[in-house]
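A single chain, nothing else alongside it, follows as structure tokens in the form predicted on its own.
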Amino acid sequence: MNNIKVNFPRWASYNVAVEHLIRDGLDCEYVYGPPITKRTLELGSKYAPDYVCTPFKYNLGSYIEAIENGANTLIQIGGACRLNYYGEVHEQILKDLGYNVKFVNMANAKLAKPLTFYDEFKKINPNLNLAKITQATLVAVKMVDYLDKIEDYIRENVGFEVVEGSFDNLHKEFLEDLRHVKDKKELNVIYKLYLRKFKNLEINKPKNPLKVGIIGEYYTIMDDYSNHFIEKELAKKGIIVKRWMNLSNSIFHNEKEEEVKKKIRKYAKFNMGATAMFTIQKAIEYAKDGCDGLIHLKSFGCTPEIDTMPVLQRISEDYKIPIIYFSFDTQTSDVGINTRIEAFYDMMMMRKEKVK
């Protein structure tokens, strides 16, 4: 190993795969940042733009973080939205900070072009071999398709645990032994073996339980800490949360535009950008799919997120579903969360009774 030491914000469950490609592929140390805290939101609101999304506060102070812990090179992505900006502001904001640390920017990769990311990856690691980048990759992008079926599995039963945390301290032994993986032989005999091991947990499952939709923002839905750990607490009230936002299926899964397009013709016509057409398209499906309720979450001032609201509205009356919405921003109160999910709770249930 040499000495470069790098960092990608703390993301939900997928920082496993990250270490795994910088590790295997790029023959660097992977650096974690703390877990994100308060402190990690504290940093980036008080470095960042007044105005600027959450999510870019989060990674701002995660990165800040993972410097304190030896960092001294980081990796920003790009997306379709705002996200595309982040690392140029990233790196300028951390320079006038005195930061002395090499700023990657794979915004500058092309998902269409697979080699643009081979020279994006060079600028970490000169000596870097292809075959052996290549191969992580695989096994990185493999590995969160797995994260996200193992997740998906825990969304539909962790309400209905018999042992209480039995599926919070698996999902920490497979978050550990994944981080141990070499190869894709290894990877599927980790998944395989895991699985088998959540079927194994114990539930008690009613015969019909409430269901919830979850639709969004990407970030703020996957990120547990940024909408407050939402998911756990419905899981508490027995509810079977549904989401399809996750990274394997945004990126690997998902339908083309045009398709999209054609499914949510009735309530819009043009692609509002980020996620909002999948969006709307997931909140068409959950309805119709017999959802008992929609969630809505998103970061505070998310221009496409806000845009589906008033679509959303139409959906929630056409199907005589309820629905719910959150903002999250730095100011944003458990307490206040928790009420309101009580009262949608209340609501769900007694639209639950109507219908019987």
Second form
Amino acid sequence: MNNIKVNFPRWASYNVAVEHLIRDGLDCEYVYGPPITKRTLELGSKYAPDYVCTPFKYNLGSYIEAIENGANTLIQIGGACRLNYYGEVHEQILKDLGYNVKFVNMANAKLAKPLTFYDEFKKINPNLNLAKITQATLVAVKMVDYLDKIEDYIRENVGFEVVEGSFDNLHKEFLEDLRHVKDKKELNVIYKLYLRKFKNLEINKPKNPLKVGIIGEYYTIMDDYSNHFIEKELAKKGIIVKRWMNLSNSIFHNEKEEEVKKKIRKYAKFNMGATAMFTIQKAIEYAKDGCDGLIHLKSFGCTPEIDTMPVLQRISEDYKIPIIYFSFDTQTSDVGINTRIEAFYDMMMMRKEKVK
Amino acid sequence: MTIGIPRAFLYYKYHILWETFFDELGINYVVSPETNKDIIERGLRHSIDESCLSSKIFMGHVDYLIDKCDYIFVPRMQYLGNDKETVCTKFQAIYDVINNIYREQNLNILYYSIDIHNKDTELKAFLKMGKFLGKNKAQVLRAYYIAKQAEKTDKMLAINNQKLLLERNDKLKILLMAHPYNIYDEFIGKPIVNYLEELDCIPIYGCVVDEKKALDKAKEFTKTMPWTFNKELVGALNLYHNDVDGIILISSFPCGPDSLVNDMIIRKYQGKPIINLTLDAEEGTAGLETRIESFVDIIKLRKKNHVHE
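To complete the pair, please output the form predicted together with its partner chain; the form predicted on its own was given just before.
Everything in the complex follows now, all chains and molecules, and the chain you saw is the first one.
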């Protein structure tokens, strides 16, 4: 066994898929950073530029904690906003802090030339086997897809669980079992098994519960620690949560840009950057779909999502659907969030009563 | 028909191109005045709180122009080259942001859109805009090429003038690393420039540079930075730093690209003294004077010691 110990920052539930890719595709050990805590963010904030967006700080803190756990090779990805420059700056900061690690930055690869990703993987383990990495990529992608499907089901139903914590516990078991999957066949078996298990969990859903659509910035919307477990707070109030934005939808199941543009034409003529188009598209969809409210999540200073806000305001007016905006930074407190959710809940209830 | 041109954002980089183009086509336009208190207040009133100061200023200029023209000029851009040669998403979204904020007023917006990934080059974008303005293709082409020539000449003159300044040795030369819309703005950059002059320093502008050369130089600094405007500045740092005595990085709070790029420059750049200034609407330049003064003092002291050695 080589001594390559790889880490990718903690992000939502997706690290199990990265683990599979690293372990089965690259023959390296995958090292988890500990689950994100206050310390992760404190570490990240201490060494990150002051007013960079919060995901950068979470990632940085997560890298440091993974190094403490023994990681010696770190991965970062590229994107359509500041994310594309994250890796270079993360690498420099860690170097300045004196950490002796290898940094592999997928932002160097070009989507138009898939082989450039192979070149980056080669930097992780020079002895990699193309067939193996291809196989593992396919399994990892499918795993992300299944994870997202299961979590969609959770969002629709966890608010009505009869046994408190039953969904959460089963989700943990699911993640643990995914870690030991070897191939696509096993993955399919696990998925079907857990889908059935989830559907068998007892729920008590009223006839017409409140339903909210969540939209917003890529990292914060998917990572529950970053958004202060807002979906859990909503579930506690017996609310169905709709959230299209996840890894598999945004990469594999999205519509073509031209199609999205047609659907949002009334509000936006151009691609407004990063995933802003999807934010707008889904806000319209949720409003039309009878959601009782919209919740917009982002980290402080996220430019593309700030720029969707005037658009969302119009959608909220046109469809007469209430909207609430959350902007998370390192100072955000749970108390403030809960008070605002409380008020938003009351507003949605009153509106629902009126409509009746 | 009168076009209203906001004196903010892309204006500072492209105004020769725009103004010559409109002049050649015989189109009337009015440019909003230098940023003033009224414009800042208008901008704050109409912006999402978290937006960067520069975009709030842009909003203020748009607001000022609304009842003074028939069309407000809001160009947008996305990809300026192949692969990830792009601009801050603010410039991608700006047209739609203005349209939504002023929906009730039913604003008429004149725009062009550059996106090389969609093969919308600057030429094509100007041809479309010219057509919208009711001009024929020959007229538009002629106006565009004259405007490009004027732009080129203006840039060359500015670069040559700066070259002369860079050769001077009688005063301290300070390189200002800032986007044109910040450094030339009456509220953000001008007070800093004026103050440096008061301190008997020569301001050198990072944004006055041969862009092609600068972009090429930037490759030595970064492989993955996606923003063309920031890369031009980073390249300028590389081209000019030997000829200046100190470097000031200036950004407007909370600029997305600058938040990372300026931190990276501070980390990687070794050589001349360097400081990083961030401006926001509440504080303006107050408090910065002390920092600039002590920065200049340190440089002077070092220089003196160096001479004595």
